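Here's a solo chain for you in structure tokens, the form predicted alone.
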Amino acid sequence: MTGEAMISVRGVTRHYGTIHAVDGVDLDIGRGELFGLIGHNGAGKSTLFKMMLGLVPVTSGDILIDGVPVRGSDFRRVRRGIGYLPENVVLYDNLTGLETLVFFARLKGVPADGCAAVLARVGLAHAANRRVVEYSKGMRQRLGFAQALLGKPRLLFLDEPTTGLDPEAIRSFYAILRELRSEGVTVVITSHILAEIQERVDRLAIMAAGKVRARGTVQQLREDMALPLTLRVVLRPGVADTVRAALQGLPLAGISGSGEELVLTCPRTAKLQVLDAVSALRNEVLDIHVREPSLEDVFFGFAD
């Protein structure tokens, strides 16, 4: 993380009798910033997400949203500023698309006026005048996602905020993430979807047991767990045996396949030298695809 921090978190646990949700968390997410939180189910995101909004007290330690702690009088202020996509969506199936956000609008304290906007940016400009109980479960995300978008707010918490959603909703969805961070808002995201996350958060946090386990870019995390990387060969027919002994010293961690394909695993240090070698081999091979450790690779290695 770079820039001052809009999010701090020092020390922090919530328990419930014997169970420590959160135990002993460290964090810091910078303003502007689009920072995914993965964990397994029970892991401790959703509480800790509770406690940086300040709807669940803290066991013990500190947090601190815009340099103010959530536990201090002032919060109030600056949870005006938040907005909050829970995992579970719970709306009023009687009132319309508009209707809802009016509602929201007015327990939240803002101008109401601004709802019809917020609806089309979501892609629901369409169904504002139909009733809820009409809406299909990604339109009720969506629906979701703009009350948490009411009021501008300059940090935003969404909880696996995909739920429902089809591709293309997904592809607008992240589209809008990236035009609040352009704006300078802070976004903390969960998601169970990793390799849909993997491309598109800046930094992310792998909790499991309560704990963060690795924090940092994707790439980072990568480097850190020293996955290998995977090659796949594509040969000429019949060079197979050619290719396997010509590869032969190598610092390999595995080779497998056989007729018009091999698949190579090599540390991450002797990338450059396996490619050179297989590249080295053009009257035999007709293709090389790299192949990174994806997010679900790295978040299964620190989350085990």
Given for the second form:
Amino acid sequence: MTGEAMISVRGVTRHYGTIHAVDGVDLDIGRGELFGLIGHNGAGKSTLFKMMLGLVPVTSGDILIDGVPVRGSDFRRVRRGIGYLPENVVLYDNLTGLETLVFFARLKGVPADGCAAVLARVGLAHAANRRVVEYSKGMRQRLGFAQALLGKPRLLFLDEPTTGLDPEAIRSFYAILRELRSEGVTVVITSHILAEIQERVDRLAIMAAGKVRARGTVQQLREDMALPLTLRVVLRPGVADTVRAALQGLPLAGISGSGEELVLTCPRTAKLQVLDAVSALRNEVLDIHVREPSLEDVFFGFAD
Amino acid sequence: MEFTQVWSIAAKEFRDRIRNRWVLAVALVFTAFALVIAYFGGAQQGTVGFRSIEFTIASLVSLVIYLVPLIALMLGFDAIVGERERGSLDLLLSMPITRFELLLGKYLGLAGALAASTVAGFGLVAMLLAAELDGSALFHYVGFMASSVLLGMAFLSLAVMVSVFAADRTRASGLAIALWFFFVLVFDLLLLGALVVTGGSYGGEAFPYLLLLNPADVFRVLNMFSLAEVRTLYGLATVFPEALASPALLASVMAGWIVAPLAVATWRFRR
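Structure of the form predicted in complex with the partner chain, given the form predicted alone:
The next block holds the full complex; its first chain is the one shown before.
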């Protein structure tokens, strides 16, 4: 986190009747941070998003964006600096890509002459004058993203932004996000593709059943969870029993496999000790693969 | 209130209706019906062909009273709920605009489209009949067109209100149809029934004023009282209080029917 929080969520709750969609959430997101919000469907992340945008009132608690209360009379000014890409956004079929951007630019109160450049930035310059009805799903998603970029926002809310994008488009999407972050833009992003997000966000929060269950960098989450490492050891033929015997007495959480491959799991703290022991067996061991726990492992550890 | 944003939304709605030829289609419907009525409206009395402007307007009033509310309700019933259902409402509301500005922009854009098709449709008829119309007839015809536009605006306002209250498009269309039945078909029957049941002994004096509770009836009264001959035609000249014969009063009641549903819609939309 750098400096004062861009987004400050304090004890926020949202009830729909007896359903606690969001239940006592505290969250600070710093300026210029690329922040990921992760959870199953129904975990409460979209509701939290909408409350941060002032679209849904909080049942209790406070949300400040850039120090200004959401839904307060001053929030309209703050909104000019916010870009939002809703999940599964549906734009207007009968407008062209450029007309769509001009429409939203006017609503945002920003000059419309920057629209062509924004369209080019998301790779849609060639389709500027085609109607949205002719756009593919990926192109619509990129147009939605372009709309969020209008008026040089200082804060971006992107709800499942890479849905429908091909791998190449996902790469260029994150390249734009990195550029934005280097310009000091704060980005909050949700994604269900955890492997995609874990390499790319600065910090993340994991939500389940309306609560934030964990937050931090990917590394912190892994360490907090104390998830065991997995070592895959490739052996010469016929030495499995010898190796098993040699590894007796090490603090292993488990050992499995036979023949030409053994799979060891060990606590993070014993990593070096186990690696030393295995690499000492030069005559028997051909190769070692170390696997760090993935964010999926972290996620399912928390969210279950 | 920021008019740039209101105007942007209104312009988009209007342009949408021009592009998908909604305005053209509705204008042609109005023209076709109006021409048929002008020429064949007297067929029951055994004459075919254009008779008089008073007679034509009286026939057109009966047409417009069914058609315009229906078209206005169909035009506006999904203004808000449609955006909500497709998922674009959140995006619109995340913009630096207020809910009232969004509602007003939607309303003005749709109202522009409806007014354009009404004026174009009936205006075309006026041009086709130009040879038959003198100055005073033209004046009455313009009054008829203006009151048709007002009638459309009032029902469009009701439609936008429905679009804010309804949970989904299906329910919104059901509610819109129900409103049409109530105001166009049921309301007058209720009044008539009440009059018959009470034998006119109770509140008979107040009855004409109850018509002000229905924009369709306000429209009817507006057009009948602007034309002495029509009043006689309907045999209503003696029934109606003189106070109701003021077009200005009736037009302001109609304005009330435009503002009130929009106000209720805004109140609901803000919650």
